[in-house]
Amino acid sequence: MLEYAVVGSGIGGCSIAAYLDAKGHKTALFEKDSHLGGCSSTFNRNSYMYNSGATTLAGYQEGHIVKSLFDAIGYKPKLLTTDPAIVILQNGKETPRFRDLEKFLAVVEQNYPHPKNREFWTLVYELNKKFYSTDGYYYSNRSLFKKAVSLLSYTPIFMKFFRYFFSNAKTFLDHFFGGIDKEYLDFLEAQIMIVAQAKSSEINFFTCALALGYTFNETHYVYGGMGALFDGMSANMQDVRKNSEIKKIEKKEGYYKLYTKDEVIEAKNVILNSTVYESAKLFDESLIQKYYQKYEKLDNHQSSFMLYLTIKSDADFSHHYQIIQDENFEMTLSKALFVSFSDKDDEQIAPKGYYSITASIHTDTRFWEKDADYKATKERLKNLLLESLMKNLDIQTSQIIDCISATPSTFARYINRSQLGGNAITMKNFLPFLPSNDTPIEGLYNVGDTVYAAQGWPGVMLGVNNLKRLLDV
């Protein structure tokens, strides 16, 4: 019998499975797709390699959570530090997000001059620095008593950041800047959305500051694509099962039965990397269904439309761009297109002289479920995004070797998930209402971007670290 069955190989699932295995616990990792990583995987189409969604790694530096977890597993990835982390293109302006505060301030003051710029960005910088140097807190949902005790561990954080937890970010920005023009606000909103997965009007200023300060931390390009991280983390695991979808889970006395189409697996503990609001369908037990069903309201239906390209070019490109236009693209929730390029020396993902490109924009899953002319709409948005990308990055039609796209429905087909980006920590979805990594059901746990703490590598790894503590491993 397994000690731990981990269902889903996204950032959280693969990380905790690799950690448990490295610590000597009999663990198996189950993945529906042929690639590990979920919406952060790397895949092959038409003989070309692409990152499916996530394209950057943050938090891999001394003292940060991602590096600490990788060190515990005994895994050292092949990375390239990126600075600037991203280049933002808006109305002919080019704004690199440099990690150095003074270097960034010089650019932002030139492109978006405002007398409060230094004060504002210094505040963002300092809040990030203070938050990532704070530890000792954890979060449990096992019982009301354990939740109450765990919330007390946040006292130092609340003492440090109290005034920012209860300030709406949009209101704070308006008040702080004494009025802010639309272009500068769009510049801020695009960066908030890509990290926090929510608009400033929906989150508190503390979450907003962490989103805007994301690029003040080290960010990295991963050689061989993001999938290389998952292959590397799981390389020494004894039991990794790809193309193995868990169809049903039964709770027994002291253990669980997990069913695939071919076999039945027994495990003392189950860790789900599925979304918290879709996990109920795996169980028949009413107690477990009711626990997960109460979180179905957290499904914001937010997702991504993806554009994948291979181009042949001798030009030098930054690793990441964000292209901001004045109005939302059709069938999307955003004015901003996020574009990532492979490194020109990374021949694992693209041959010499070629680039692999992943571009993404926020959309709503329901747009695609109700569209009677799905294929035509998909093609139209693909062409709109391609036109914007080519215009802003000076790419010619003759340079495009391959071009495909994906909707939320595409992700649902491959990884059983159409909502992407996880649950934003909004004013309505905050402690103590956030689902934790443990549950009131003995031996049943969750990890990933829809439970504590948040999305992205640092956010999900905070949840992995929290789960380690709750499991006492």
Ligand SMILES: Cc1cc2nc3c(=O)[nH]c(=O)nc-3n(C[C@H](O)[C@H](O)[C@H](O)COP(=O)(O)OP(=O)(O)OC[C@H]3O[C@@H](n4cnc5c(N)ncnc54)[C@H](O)[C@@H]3O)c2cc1C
The other form holds:
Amino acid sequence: MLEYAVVGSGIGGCSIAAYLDAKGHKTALFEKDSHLGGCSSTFNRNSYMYNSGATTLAGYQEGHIVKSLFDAIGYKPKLLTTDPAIVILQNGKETPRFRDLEKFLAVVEQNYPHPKNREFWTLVYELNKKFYSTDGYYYSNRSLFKKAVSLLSYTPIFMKFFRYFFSNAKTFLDHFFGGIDKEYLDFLEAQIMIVAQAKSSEINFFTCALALGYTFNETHYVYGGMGALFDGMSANMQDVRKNSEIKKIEKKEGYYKLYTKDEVIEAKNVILNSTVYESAKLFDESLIQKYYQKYEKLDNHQSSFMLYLTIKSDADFSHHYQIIQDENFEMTLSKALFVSFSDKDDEQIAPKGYYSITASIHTDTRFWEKDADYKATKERLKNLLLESLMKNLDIQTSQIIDCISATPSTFARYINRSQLGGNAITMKNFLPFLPSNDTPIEGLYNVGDTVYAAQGWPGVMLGVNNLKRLLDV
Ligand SMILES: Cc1cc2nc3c(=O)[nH]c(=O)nc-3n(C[C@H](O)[C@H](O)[C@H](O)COP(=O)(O)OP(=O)(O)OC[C@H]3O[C@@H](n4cnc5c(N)ncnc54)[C@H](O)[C@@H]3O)c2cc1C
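Switch over from the form predicted on its own to the form predicted in complex with this ligand, please.
What follows is the whole complex; the chain from before opens it.
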């Protein structure tokens, strides 16, 4: 019998499975898709390779969570440090998000002059530094008592940052700047959205500061695509099963039975990397169904529309751009398109002289479910985004070798989820209302961006770290 069956190979599932395996626990990793990595995978289409969603690795630096976990697994990825982390394009202005505060302040002051700029960005910078040097906290959901005790571990964080926890970010920005013009606010909102997955009006200033300041930490480009991280993490694992969807799970006395379409597996513990919104349907037992159903209301239906391109070009591009226009693109929730280029010398992902490009914009899952003319709508949005990307980055039609798009429904087909970006931590949806990595059900655990702590590499890895502590491994 397995000690751990890990269902799903996203950031959360793959890293906890690799860790447990490295520590000598009998573990198997089950993945529905033919690639590991979920929202952070790399896929191949007609011999062109693309990152499916995530393109940036944050948190891989000394003392930070991703590096600590990779070190514990014994994995050293092949990375390139990116500085600036992103270049933001808005109304002809180009703002590189340099890691160095002074260098960044000089461009911000030129593009978005404001007497409070230095004070504001210094605060954002300092809050980031302070937060990433804090540890010792954890979060349990096993029982009310365990939850209450775990919440006490946040006392030092609370003491350090409490004045920012209770102030709404939008109100804070308005007061701090004493009025801020639309263009500067759009610039801030676009950056907040890609990290916090919410608008400033929905979050507290603490979350807002972490979102605006992530580029002051190290960010990395991953050679060979983000999928390389999963192949690397799982390289020494004995039991990795791709194309292996778990269709049903039964709780037995002291163990679980997991069913794929052609086998039955027994495991003492199950770690689900499926979203909490989708996990109820894996079980027939009403107690477990109810546990997950209570979290279905957290599903904000937010998702991404994707554009994948291969271009032939000798031009030099930054690794990441955010293109901000004045109004939302139709069928989306945003004015901002996030565009990532492969590295010029990364021939594992695109041949010399070519670039693999992944571009994304926020949308709502429901826009795509109800659309009777799905194909035509998808094509229209694809062309709209393509036009903006080509105009802003000076790319010609003749340079485009391949171009495809994906909607939330495409993601559902491949990785069982249409909501992307996980659980946004808003003023309403904060500890202690978040699902944790443990559950009140013996031997059943969760990991991923819809449970504690948050989305993205650092957010999901904080959850993996929490799970390690709860499992005591
Ligand atoms: C467009 C986009 C861009 C992003 N950009 C970045 C970025 O640049 N940097 C960053 O850090 N983060 C980024 N993120 C966020 C980040 O990608 C996600 O938060 C993260 O990848 C989610 O990881 P997860 O552990 O929740 O697993 P998921 O990615 O949700 O993967 C879960 C896996 O489980 C599998 N699965 C589900 N059900 C079953 C089942 N029953 N049986 C077997 N397998 C199953 C799925 O197939 C999937 O592979 C981005 C997200 C998107 C959508």
